[in-house]
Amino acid sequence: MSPVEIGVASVIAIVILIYMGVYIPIALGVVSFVSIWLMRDNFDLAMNLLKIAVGDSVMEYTFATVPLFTFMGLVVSKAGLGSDIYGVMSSGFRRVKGGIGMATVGANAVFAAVTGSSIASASVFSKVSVPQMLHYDYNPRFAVGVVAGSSVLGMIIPPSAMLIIYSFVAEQSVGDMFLAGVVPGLMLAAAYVAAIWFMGRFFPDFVGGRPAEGYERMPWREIASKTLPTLGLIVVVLGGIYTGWLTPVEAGATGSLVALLIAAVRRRMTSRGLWEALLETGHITASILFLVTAASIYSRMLGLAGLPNELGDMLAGSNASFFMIMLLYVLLMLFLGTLLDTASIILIVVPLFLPLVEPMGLSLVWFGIITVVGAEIGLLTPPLGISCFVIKATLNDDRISLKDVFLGALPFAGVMLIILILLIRYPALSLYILN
């Protein structure tokens, strides 16, 4: 076999095992080893490729943006953070066809802004939202959707796990991309409420619901005490990232000491709850660390195939256009949206792609966004949509299956993709904060 043959055995093999349920970094890391060593026939050149992307990894000193902001938003989630800005959106829209179902969406847009976490905000919401949207006679498939379609917002609005995995994968800033998802994480939020207030007004069945007159007017004190402390942490991470007077690093760092006196002055923080904030931000940075190599060793084994060059040869045997190439990449991600989870398409189609898109002169940070958006889509989509799962296994309610998440989750996911769309169009969105 030649190395290109092997190359695309190798993409094969490593979509066919992640969908057989072998763990991501296992399976990229066994198969790109595998395939240096019988591209080259030499085990040796294998194992020092891998002790190479193993001490990148852990020497990237950017890389600490993880922990920082995982613990910052496992603590802000402990704190009730998310509960308390559910509150007073609900008490704004109350009066309004799908009222909470647009507080959801508000809510879930200020909560991503400080855990950066689809998972965490599914899980809150789903024991904060539905309850309450059920209880004022809410379509429980409108219910549920409203709380999977808003929870991806966690991944696009800064601080996002998936941004930070695409600035390694990618070798971009870190905060260039926290700073390029503002603007299209805002506008997603806002096409979300737009669509639910069209589907309350033109599709009344499938909203459901009644005034939400249990909720009196807020007081201004009530509503300050609740919503400062995160604006506060809001304004110190991405404030301080945007003038200049932190890095990311130190961002993530100044976030969680923020969060955790928050935590503190409001008595929510115990010290078996730090401590399981602790444990579960080794857990998830020792598992992201371990995809991030996973990546280093594949990127090394497409290049040695020199599988992008082909497909880069190929593409422009075809003449192929800036909007067919990113046809075909939406496609793509669509499609595999519907298998793996969004690390797993990240770390599989942005090395395969960007030495495409550098020739074309095109921003890597734009081509960025372009994939966390097309990637997240996947979180909602069937078999594999994380969110659905995740909002169906918090839920632990058997009025609602598994399948009303999904179609529930199905107008929100058309909604990301008409703004995949823009955002594809008219790159300057995607750009504009940092111009």
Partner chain sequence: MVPAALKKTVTVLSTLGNGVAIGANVVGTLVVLGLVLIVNYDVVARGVFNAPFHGAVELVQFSMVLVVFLQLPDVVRVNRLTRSDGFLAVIGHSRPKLAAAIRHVIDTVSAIFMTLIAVAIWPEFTDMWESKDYFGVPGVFTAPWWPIKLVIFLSATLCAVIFALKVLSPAPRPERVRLPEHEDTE
Contents of the next structure:
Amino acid sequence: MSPVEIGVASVIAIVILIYMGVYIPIALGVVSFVSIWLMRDNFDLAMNLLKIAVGDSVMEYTFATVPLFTFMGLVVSKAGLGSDIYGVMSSGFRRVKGGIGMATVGANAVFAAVTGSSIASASVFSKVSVPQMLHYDYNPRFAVGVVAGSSVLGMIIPPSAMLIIYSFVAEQSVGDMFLAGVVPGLMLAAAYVAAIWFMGRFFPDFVGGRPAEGYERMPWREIASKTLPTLGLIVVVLGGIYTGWLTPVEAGATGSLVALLIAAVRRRMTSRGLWEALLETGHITASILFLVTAASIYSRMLGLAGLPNELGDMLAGSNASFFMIMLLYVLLMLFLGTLLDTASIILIVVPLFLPLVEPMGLSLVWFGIITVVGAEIGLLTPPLGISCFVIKATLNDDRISLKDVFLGALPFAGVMLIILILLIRYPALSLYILN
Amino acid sequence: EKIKAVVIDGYPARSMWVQEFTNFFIPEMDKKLAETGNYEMEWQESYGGSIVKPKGVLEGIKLGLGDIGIVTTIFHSSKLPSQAIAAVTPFVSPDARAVAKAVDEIAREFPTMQNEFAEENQVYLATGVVLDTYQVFSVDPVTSPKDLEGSKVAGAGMNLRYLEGIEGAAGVRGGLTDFYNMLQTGLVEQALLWPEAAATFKISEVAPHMLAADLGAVNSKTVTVNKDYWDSLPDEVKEALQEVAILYRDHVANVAMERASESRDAYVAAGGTITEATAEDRAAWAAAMPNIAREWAEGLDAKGEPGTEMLKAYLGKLEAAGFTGVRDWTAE
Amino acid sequence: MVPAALKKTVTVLSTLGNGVAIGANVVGTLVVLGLVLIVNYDVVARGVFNAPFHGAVELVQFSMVLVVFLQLPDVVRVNRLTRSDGFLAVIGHSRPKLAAAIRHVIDTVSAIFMTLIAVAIWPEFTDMWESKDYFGVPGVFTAPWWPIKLVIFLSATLCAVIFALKVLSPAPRPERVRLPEHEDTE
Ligand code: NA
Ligand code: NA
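To test you: the structure above is the form predicted alone. What is the structure of the form predicted together with its partner chain?
All chains and molecules follow, beginning with the one already shown.
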């Protein structure tokens, strides 16, 4: 078998195993192990690959960002920062058609800047904003769709576990990836708000809802007390990284400490709550980094097979255009997005495409943004759409079926795709802030 | 006959020593083997983390994930202690060519370096020196090492120990890619790095004052071959590899020196000023430092290796090449 | 008689294996807190007291290994290892026996894979134990390698045991999604 045949066969085997329900890291590890063994007819070499990959991959200093930002996100959720921001936003947007939807998007964008995961956003906002939208007679599908759609902002606007994972695979700086995510994240939020306005204007039945009664302006004092903690945290974390005062790891640790202080001052953190947050941080970190370790076995297997070299030669010998490669890339991500989670998609496709993208002189930071946005579309698409699952499970309301959540999220997945195309076409959107 | 060789490094293909491996080492090997036409190499070059990360080359070659590798030795102070020979003898030679040749000869004349690699199941081929000399890059004007007193200085690895003799100076660890930010934000006032790296990371923008203290060139790369692979090679190929390795050693050092001089010019053109440190200042700095060369030699002696002799022989070679240190590191 | 004894043995082993996993998990959890404190200590010591903590990088690397590998067995125990079990859930309704069989095959393969990791890492541990190899810069800060290799070895072994116990115990009800483990206060 040629390296390319081995590469293709292993990807197909991995996808089938994952579909069968094999744990994703196990599928990656086992297929890579067997591939090396067969390819070189050398069992010891396969064992050596395990040895070096398992020992190496976790020892990365920047990986400390994963537990630190996860922990910070859990603490701010507990401290109620998400619902505070939402409260302020919804009082501002209350009288616009679809206003609570817009407020949800806005609050998600702000909350995204202090949390690293979409799951956290999806669970917080399905609890605070869906009930309110239902109270004001919004279409339930629209209500859950907005929450699902805007939850993806959590992993595009920095800090983001997915940007960290990409930076590891592509050997880019975490700080650069974070900064590059700011403009695309804000663009996506703005596009969501515009889409809600558009739907309210032309498809009012899909949106539903009625203006709020008994409207009272929120006093400035309350606005300040509900927004300043979050804004302060954003200044510490993103400001620290942007100015270079803090490395991403240090920003994560400082942010965690500040978040703990905020939670303590507000008396929202019991020792039991702290323990749970630490515990969940550990679980999330272990499962993400074990996945990363397994993916590194896989990408090293591809390297040993010589796949990157072959792909590079093939590209040099063919007339494959930028357009064709990106089209192929986006289609592959959308396909994998139907049944894989975001991290797995990134870890599987990036090693395959880096050798094609790098020689074209394209920015790997830009490519990372494309990858994360493209892979996140999968959060919203059936049959496996994690954000939609989380919302369904958090609501635990028989009137809203999983199908409703997926259908409601569909327009937002469409908006993401449009933004993805714009980001591909105009790399400056991602890179401007770096220069 | 065709012979397959997988070459690995964790650094990307654009890194100078990797680029020269592709553009110099490999063509030279092919040329040499073509003279007789008995053998032909089939190269697979896997760089930039596709098989191993920069710190993983040593283990990758040991375990047979690659046949030939460029090991960055400064990551392995524990397994390859004798490789620190140039790092523990600052203020001797700012010439990459002389240091490369001297270290390489020490590796051939004493068994220690080769044994350390043999322990890791690999065969030593050649030493690479890719930087000419560490200098001090400063945010504020700097005319002597005294200006470093009480300030924070970015450094990495062994060069943090150069600061131990300077009153109140605190070394701050960082990667090369962080130095720009550290200087810009005032986290540190100075940084220790070599002119080429300073040019690559546009250090002149944030630290426009360089004190040419000439701390010295340091060996950081070693080309090695997996032992089992080596044993499987025909003698003609082994000899060709050994000859080309020496050419590569000198070639890389030459490129390093060219780059260094271009980078100094670029630094000045970008608005940087260079102040030469006086001989007295350099001597005073060296004298204030702990004798890390002796520490190093005694550490090896204690393990039954000829540390002290290696140190003497190494400094002797540099002296013969015209480089005498400002402090006798063998003394005490 | 024999199946009953086997069942009892499995139950005892499960309790034991799970107990060890929970214990390791507690230690790993404390390391997360330690990580927050170490990095903040370095930031403050450097910024305010002009005295950076030179071991921060090595300790962070060390902590990462502890967090990941001390928690991994517990992640396996509570079924939070990443997987996509839509297919299993679907056939679980119409062909529950088939679904259970597939689960057992998957857990067996997983146990074998974790065993391979343990076997691969063990000689690394013995080598490092004998050579007392370290990472970091001598004279600045160094940390030994062997505890890292030992933790990975023990973790992989424990994961293998827990996967094996899953094969011997009845299959759990399929879950579509794993929610955050605790209730948010909102
Ligand atoms: Na975020
Ligand atoms: Na999906």
